[in-house]
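Quick heads-up: it's one chain on its own, the form predicted on its own, in structure tokens.
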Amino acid sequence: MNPFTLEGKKILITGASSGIGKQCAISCSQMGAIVILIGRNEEKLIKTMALLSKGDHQYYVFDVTNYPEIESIVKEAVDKTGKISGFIYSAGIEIPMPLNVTQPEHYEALFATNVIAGFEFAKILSKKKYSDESGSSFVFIASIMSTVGDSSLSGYSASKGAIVAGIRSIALELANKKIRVNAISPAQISDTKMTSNKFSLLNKEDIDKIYDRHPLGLGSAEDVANGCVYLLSDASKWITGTNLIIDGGYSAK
């Protein structure tokens, strides 16, 4: 049998109607997963989900720091599909601010949505009634902020470093459960919303000096959904506890 593959698997997926998010949702339905997408714009969802290769798949308009609210879904999806053999938290936001003016509700807004909501799903995802008993694997999309500083990014560089800090107590935890828990760190991803923004507010000199840092190009959503696929997949049945960085070369300069 293909190790790689991910046929009969249950992978739920936030951030799923854009992004990173939503070619993590089209990769894991291409390689035979059934997917429930969770995001906040459900135009976006229906969208995705008619890009997604056959399946009984589902989607949940959703705010993820909607706590109290998390396992309400989680178990609708349990009930419709079965148990989750996976998940990828590629829910996030980033709030480029100087330090000098950035306020303490800024960092509340980025842990909220970049951590806490994350963990959470995590702690209801490993409940023996949602989590598959032959094992399964979460994923959380960091980014290379997490290693690495740059200016104006103090709260999102701690928020995405708080992730792959807390992937490994988590893994330790889980692993008695058959549960595997790894991070992805990308550098820039040409086709997201997030640096479509981020462009918009740069003059040609300084996306220069972004294109420059990767040895290798900027990446592509497809880039990152081909990591989460191999770490959702029994390809990487003994790989947990770890950040993978895909970066095109941004942290060995």
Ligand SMILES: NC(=O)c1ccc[n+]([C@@H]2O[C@H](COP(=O)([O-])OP(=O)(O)OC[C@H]3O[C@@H](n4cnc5c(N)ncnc54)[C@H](OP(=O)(O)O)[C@@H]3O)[C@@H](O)[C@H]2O)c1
The other form holds:
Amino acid sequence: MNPFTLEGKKILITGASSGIGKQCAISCSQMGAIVILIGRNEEKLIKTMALLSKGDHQYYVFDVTNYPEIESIVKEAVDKTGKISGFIYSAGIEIPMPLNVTQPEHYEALFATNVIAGFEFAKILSKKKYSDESGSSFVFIASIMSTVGDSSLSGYSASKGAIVAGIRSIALELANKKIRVNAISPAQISDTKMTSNKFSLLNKEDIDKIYDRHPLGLGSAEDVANGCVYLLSDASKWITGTNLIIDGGYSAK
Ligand SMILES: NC(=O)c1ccc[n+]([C@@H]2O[C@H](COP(=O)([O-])OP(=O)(O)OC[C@H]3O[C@@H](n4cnc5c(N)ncnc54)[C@H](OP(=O)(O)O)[C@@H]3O)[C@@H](O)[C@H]2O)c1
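Please show me the structure of the same protein in the form predicted in complex with the ligand, now that we have looked at it in the form predicted on its own.
Full complex below, order starting with the chain above.
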């Protein structure tokens, strides 16, 4: 059997309405998985659904920071599809802002969406009644900002560093339940809303500088999705607690 296949796996994906999460949903379905999509924008979720390979996929319109309702979404998905064998946490926000104007509520918003909601999902998905007994894999989309810094990104970087630090402990705690937990840290991805929003605030010189920092050019959502497929597949069955850097050489400089 091809160890890279996702045939028979059921994978829940947050942030599936856009960018990296959307591409992860498409790539996982192409590799044979049944996917359960989560996002706030129903119109965009329906567009993602239309791009999936054939299968009994589902979507839920849900704000991940509505912590008390996470379990009811997971329960409904499991009742319909069966136990979950993979999870991609790609919901995320970036609030680029110099330190001197950043307020506590900006840090709180970044941590709520980027970290706390993801760890709440991990807590619930790791329950015996929701988790595939043959094993499962959780993948958190962090950022290269977990590892290196940049100006105007103190809150965002801190939240991404928190993911990478937190998943190590979660990985150790869940290993005896046959659940692997890893992060992926991409540098700049060209084809997502987050990037187009960021670039709309920058002048040409600053955008050129971002391109210059990537020896292999900017990445695509597919470059990240391919890493997710690997970490969700049995080909990575001995990998847990790691941060897979997918950055076109950004951090090699
Ligand atoms: N783009 C990059 O260059 C880059 C680089 C490194 C890391 N990342 C990380 O990759 C992840 C995906 O980013 P992206 O570039 O694909 O951005 P994107 O196109 O803006 O997508 C972000 C996704 O997160 C969802 N989301 C945000 N807040 C949510 C909430 N409260 N509840 C439910 N869903 C929520 C959005 O859903 P709705 O639109 O439906 O609300 C959307 O599907 C993020 O964690 C980001 O930090 C991105």
